[in-house]
Amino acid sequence: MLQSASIPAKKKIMPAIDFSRYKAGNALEFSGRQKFIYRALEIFPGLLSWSTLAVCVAACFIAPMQISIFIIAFDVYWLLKTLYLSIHLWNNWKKMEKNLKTDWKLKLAGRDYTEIWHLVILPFYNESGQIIEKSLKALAEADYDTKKLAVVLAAEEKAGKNAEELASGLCKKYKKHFGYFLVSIHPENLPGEQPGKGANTSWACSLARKKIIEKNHLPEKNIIVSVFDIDTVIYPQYFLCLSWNYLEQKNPELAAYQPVPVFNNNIWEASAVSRLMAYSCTFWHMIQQETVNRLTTFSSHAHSLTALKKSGFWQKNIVSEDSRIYWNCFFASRGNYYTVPMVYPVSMDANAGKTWLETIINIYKQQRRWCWGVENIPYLAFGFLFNKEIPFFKKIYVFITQLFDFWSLATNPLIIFILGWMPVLFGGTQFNTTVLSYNLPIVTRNLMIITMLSLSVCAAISVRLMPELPERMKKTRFFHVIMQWVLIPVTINFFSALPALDAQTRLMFGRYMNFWVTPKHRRKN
């Protein structure tokens, strides 16, 4: 366990925290001194995109010259960029494709594996027993011996009897299948709980270890703990390529384990928008599994019992439990815990509503909960102005990396695509009439143009990934599929930085997020 930082008495500035179990949800926790600095790092991240964008605004009419200047150099910025990215997509295509062909039980042969049990806890709220047996049905006929595998069928109270009969009959027809099955039911309105999955899945995991692993004696050093979205369909060897990425880490409790989330269970009957947000969402992650330093956990995953022990579970008080749980397990182990890139998939839903404009509200609702991950940046922050025992540098590495990525999020398409033209309309008769206000739309234009290109890397890689076409379809929509990468300039914004400048306003004047629900929709059989 993590001790308290060690602060002279004349220079401590607010009661010492136990960073092991360290786990503020947001300011209002606290009082005094730790609630101003907690807040005033709740407000940094949306006033440092706000101001970008401000800045950029306002030089416009200040300054056209010198932010044509700017404009012109981001943009070819935003060009190499985009190369480095699809180069990294393409190198983890090509690895995914090669695991996806490797027979890992042999890969595991002489490796002893058999005494690793897992445990999978599948949240859910109000989703279709469709969608729930789906996921079911692929733990079930899994290559791997399920009978090492504890399934726990979560559902919340809150969802009313339907959840829990469902819940029940779904463990009558499934639990011969597996070593373990259990039915938990998460009671509503606990104290000091934020509703959604985080709370539902620690729940979950302590009613485990209770009637399963300390029950039936299971050694907890042996248990990996898998949490998916109830959507999650694995392949049939992901236990067995997770088991071998477990025992080929030095400190297997010291990582967490990411595959690589494939929005194409229904994807078919997704529209456009959806599924270019869909594989935008896979492709991304696919591009943080190339850089290791900086993945963190997201949606299903997965970690030792006993990293999670160590660090206290999830927390039940925030929206963003996935990735807040990496930094939970981080802050645990010193700062010396990381995340395996697993480079192998599960498949997921793309977000599709039962109309057009309901999908749209869908995915806008869907990437600004994600995107309310901008609440670990205070929590991670706060954690490190207060905790001596993490190395300076790497404090500063992460926090600076994490805050990039949010504030880039936010601010570059906007600064790419609308900011770029602004020169030209407010610059004045002075800035318009030179040389570089007649080429500044044309340079920006051309560069957008070579940088939509590389997206034909995004286009072929999303055919690959594309289930096989249901009878019913047209061939046409493998057309569609690569056409609709032209919308990328739009969706980008709307669906990206925009959801993402909401999330931050909203935490930068405390109007903290619940967390909602996604709903699920597909054609029934």
Contents of the next structure:
Amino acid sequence: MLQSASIPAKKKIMPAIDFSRYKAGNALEFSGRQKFIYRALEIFPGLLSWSTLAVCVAACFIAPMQISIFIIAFDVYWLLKTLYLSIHLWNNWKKMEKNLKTDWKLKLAGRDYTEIWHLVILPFYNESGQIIEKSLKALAEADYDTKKLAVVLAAEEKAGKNAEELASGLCKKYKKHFGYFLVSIHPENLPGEQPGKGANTSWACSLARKKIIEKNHLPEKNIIVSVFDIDTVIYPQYFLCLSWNYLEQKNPELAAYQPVPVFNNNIWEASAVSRLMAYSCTFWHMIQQETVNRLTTFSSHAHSLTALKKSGFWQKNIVSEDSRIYWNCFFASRGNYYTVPMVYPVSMDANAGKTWLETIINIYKQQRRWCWGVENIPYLAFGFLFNKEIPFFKKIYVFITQLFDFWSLATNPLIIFILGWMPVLFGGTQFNTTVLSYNLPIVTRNLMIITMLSLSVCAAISVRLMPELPERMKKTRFFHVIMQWVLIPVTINFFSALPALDAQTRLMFGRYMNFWVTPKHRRKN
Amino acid sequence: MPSVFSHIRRKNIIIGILSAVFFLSVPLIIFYSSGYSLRTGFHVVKTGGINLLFLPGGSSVSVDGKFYKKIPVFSDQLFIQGLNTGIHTIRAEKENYYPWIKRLEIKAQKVAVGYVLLVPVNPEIKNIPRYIPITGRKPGVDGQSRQYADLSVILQKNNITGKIRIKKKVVIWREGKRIFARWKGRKKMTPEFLVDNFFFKKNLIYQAKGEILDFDFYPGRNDTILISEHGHGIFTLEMDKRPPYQNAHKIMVNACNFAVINDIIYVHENEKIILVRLE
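If the structure you just shared is the form predicted alone, then what does the corresponding form predicted together with the partner chain look like?
Below is the whole assembly, all chains and molecules, this chain first.
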């Protein structure tokens, strides 16, 4: 059965008996039957996606009538799903607009939030001082008692002396603004770790506990830990909003807190494809914020220190630590963990390389890394198989919804935009003389046009979300922002479906991905 | 999570409405797309369709004597659905073109293809000058037009004996006074204008009365041919033998050699080379 947690890391540990410390990374950490099960579960998402596509392609040749009927039904489903998501998006936008206008200090009046400490971890690798400084400046200028902020600038030893010197320099410049400021250097090549944000964050957090929390006797139960990607620039009332949401919960330590990632920092410098992907991502998360029971953590987010301590902090052996920490806490709290949608933005960088081609490649790699979140599927399924404390139907619901999201990401756009036309091409003479074969492209095209019209909601919100246009740019850029949405059929296939399929295929064949740091470039103003 | 329950209720209502729309609309769209139509008295009947190809922009189509639609300028085909099974007479016409008439049999949930042939009443005809005008000549040049000389070589080489033409898998050839066509592609891909002739592997397209001087494919088409016949001049003829008749139209009074180059017909009449454009 499951192995003991006391076995050293190199001997393939699996502390699955203790679900408060369930930290499985991949099948290689197991042996025997468990390895077989975990491996099978790793294969499953990719196999499901490829089987779906293979069945659809084969059906175009073998059963074109049946697949045409399926495609029409699927087109209608896609149209209604887009409509459904647009309703959520619009609702969330209205809420976010309201939240941005809200005076959170006033809302918190009468609440004892002054006892709350915010530990802010900023892991970085080789990003420039300009990027880090902008994030620190926003923290220092936050509409909050910044003396209640403990900031940890988490550098990597692997990044070399420059990174350490940069962190020390920034520490000197900004420490006076905060209650505490710590620079942590995550050592290179620690056993059982995969280099990446998870290992760095975990190291920084443990150092902060030792050097800030324990040393200064800060009350752990009043500490909220915000982990920000290094390009995260908070809006002024972020900590007030976070504190309010924290205090609103019956059991604040049973919740994660998720702001909306808006990729606005450099949005005017980004190319159309990059802007489109950035807003698609923002809108997806806005929609997710409306479906509370499916919301997990992503990128910059917050947890209570109590919850993190209970779950054993961030996993060091995986890539998608941002979503995994949610599932770690979920298992540690016997399935009672949930994510609170803050419906309040944090601003981050859109993908912008030095050249257009570099940007395109970076977008693909970033999307693939995000889609590598599919590594959570075997983790969840394996955990659910052995965990008897989480209710059965909850396990089923969580597993199916998570699996469905990854499956639809990898297959649905391809079914809609590519396979939709295949029966006509490969259906054969018999099929091509039917009324259905003539109607299929017409119906598909018309339904897609109506679906695309619902993207006008996205275009409208994207214009409202954008920061002020820099003076050096022409007003016609707004027109580009609206028109960029016609590229959706291209981007959804090349930068969503293909990276998702790529990630699932890699997991299927056991070619585990490493953490890829998105290069960040910003124009000097 | 105080607001979660009201949120979930609202979400469930939206899902309920959208699901109802899905389950109502999908069968309707599928039935319509498959050729089912609703007739008076709420009778659901299986219908068929017609796809008309090669329709020049601006032409009009009528079905069984009733005007159906005028084709937009940038369109070249028309799909008509919801036609009752049986025989329908299709007429395509355009000002200054000969009309095209065909009776097509419509089967339930199937589409019949019509290869429309609209030939201009007065095609553009131009003489290719044999000599360059004196004013345009360079000193020392004999004055013969290069275009005329090239075309003359092509037309003189154009020998009808053993002539075979192939276009988009359709082969045409002459045997005495008869012109045959054959489908070179896969049997089940045989187009509707050619009957799949299992025994003879060839379709008789035309039985001439006079001597056939030349033949070729109509510019840009593989379903229509041009024939030059002694006593009948040069005329177009569609291969489609479905009733009421094979649409044929005369474009030159005198029969003579011709060649189709880049969708333009060049006719060699006596010593003259004439350009004929059928657009």
